[in-house]
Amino acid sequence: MDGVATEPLLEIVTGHQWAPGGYAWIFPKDGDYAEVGLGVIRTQTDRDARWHLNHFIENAFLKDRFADMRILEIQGGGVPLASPLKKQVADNLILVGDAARHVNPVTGGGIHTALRSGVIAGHFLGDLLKAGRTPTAANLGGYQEIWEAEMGKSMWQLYRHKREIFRNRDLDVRNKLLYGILSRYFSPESEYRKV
């Protein structure tokens, strides 16, 4: 969008009424261009996506910021945010970003994370091809072990933390739950690197 009144940091919104399941945010880019956008989850909602995102700008407390705003583009798409999978590799076989749900189950963020995998993947299995080893699923396995310790557990905690924020039924602690585990997801001082 272009039009809209931005700070110069990223700017989370969290809260069931808004998007169900996730957040919505504003990204600023040059000027007053901004990336406004949110993710929900399908199964918080009976409406999609884009339904919320018309009702954020159009209803959200900040609804004054998009007054004069003009959309430029739309995307959209979907991202998986289960655990990611217990056995990523196979004969001849190693997966990566969205193909293992290398992505972060809170923030849904995948880019990264499918780049730090792809460098781990690639280092494995240069070294084990100079060593002369075959890619069978026993020799790849060293990939998921050094994946699970860069990256892995972090993954995993933040998997746990969704699941206890999302069997809470009651809407206002979910809000609250949620909006915690970004705030300190989005911290300088995480405790999560960057996942």
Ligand SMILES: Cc1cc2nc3c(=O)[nH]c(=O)nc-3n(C[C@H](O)[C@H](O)[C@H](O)COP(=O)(O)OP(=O)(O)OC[C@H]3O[C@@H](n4cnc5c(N)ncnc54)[C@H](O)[C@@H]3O)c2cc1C
Given for the second form:
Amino acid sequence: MDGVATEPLLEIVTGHQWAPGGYAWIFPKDGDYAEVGLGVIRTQTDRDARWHLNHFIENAFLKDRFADMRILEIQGGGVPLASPLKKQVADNLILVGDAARHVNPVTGGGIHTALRSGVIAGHFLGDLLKAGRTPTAANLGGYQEIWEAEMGKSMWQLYRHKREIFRNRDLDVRNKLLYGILSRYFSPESEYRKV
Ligand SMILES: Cc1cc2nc3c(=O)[nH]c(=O)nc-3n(C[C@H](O)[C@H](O)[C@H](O)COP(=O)(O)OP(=O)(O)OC[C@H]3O[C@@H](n4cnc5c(N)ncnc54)[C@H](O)[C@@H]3O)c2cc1C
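Right, and the form predicted together with the ligand of this protein, after the form predicted on its own?
Let's see the whole complex now, leading with the same chain.
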């Protein structure tokens, strides 16, 4: 969108009434140009993400900031919010990114994790081939061990937090827990920085 009053920071809005299971965002790009969007968990709502986005833009407490907005482009898609795949290699194959569910299960962010996993996989394969070894599933198992140590541990931890939050049937409690984990996640001192 352009014509949006932005702040020089990432703005994230949680709450089941706006984004069931997820959050809405305003990411400032340049001047009054911003990416405005939201993510929802499909099983937590009967409506689609587009409906929730319109609802947010028209009714949220910051709706005045969208009064002069112009939609320039619309994008949408799905991200796997499950746990990482338990087995990410096979003969001649290493999965990275969404294909391996390398997506932060709380934020839905998967760009950094896909890129970082690709780098780990590339280095591992380079060393394997240079050593004259073949990329069988057994030989590629070492990639997954490195991945688990560098990234998997935190992703599994986030996944467990997410399950605990959504096991809760009380929406107020769930809203508070989701707000808590997201605000901790995006804090500059976050233990999850760069996950
Ligand atoms: C609306 C939306 C907003 C998002 N916002 C963020 C964000 O702000 N920050 C963040 O970190 N993450 C975000 N994500 C998640 C992030 O985009 C993905 O996790 C990330 O792009 C995954 O990278 P990938 O390379 O694994 O997969 P992709 O980016 O999906 O790349 C896969 C590529 O493979 C191609 N392909 C598929 N099938 C074939 C085939 N048979 N042959 C050849 N090519 C094929 C596809 O066309 C695509 O180009 C967002 C996702 C969505 C849907």
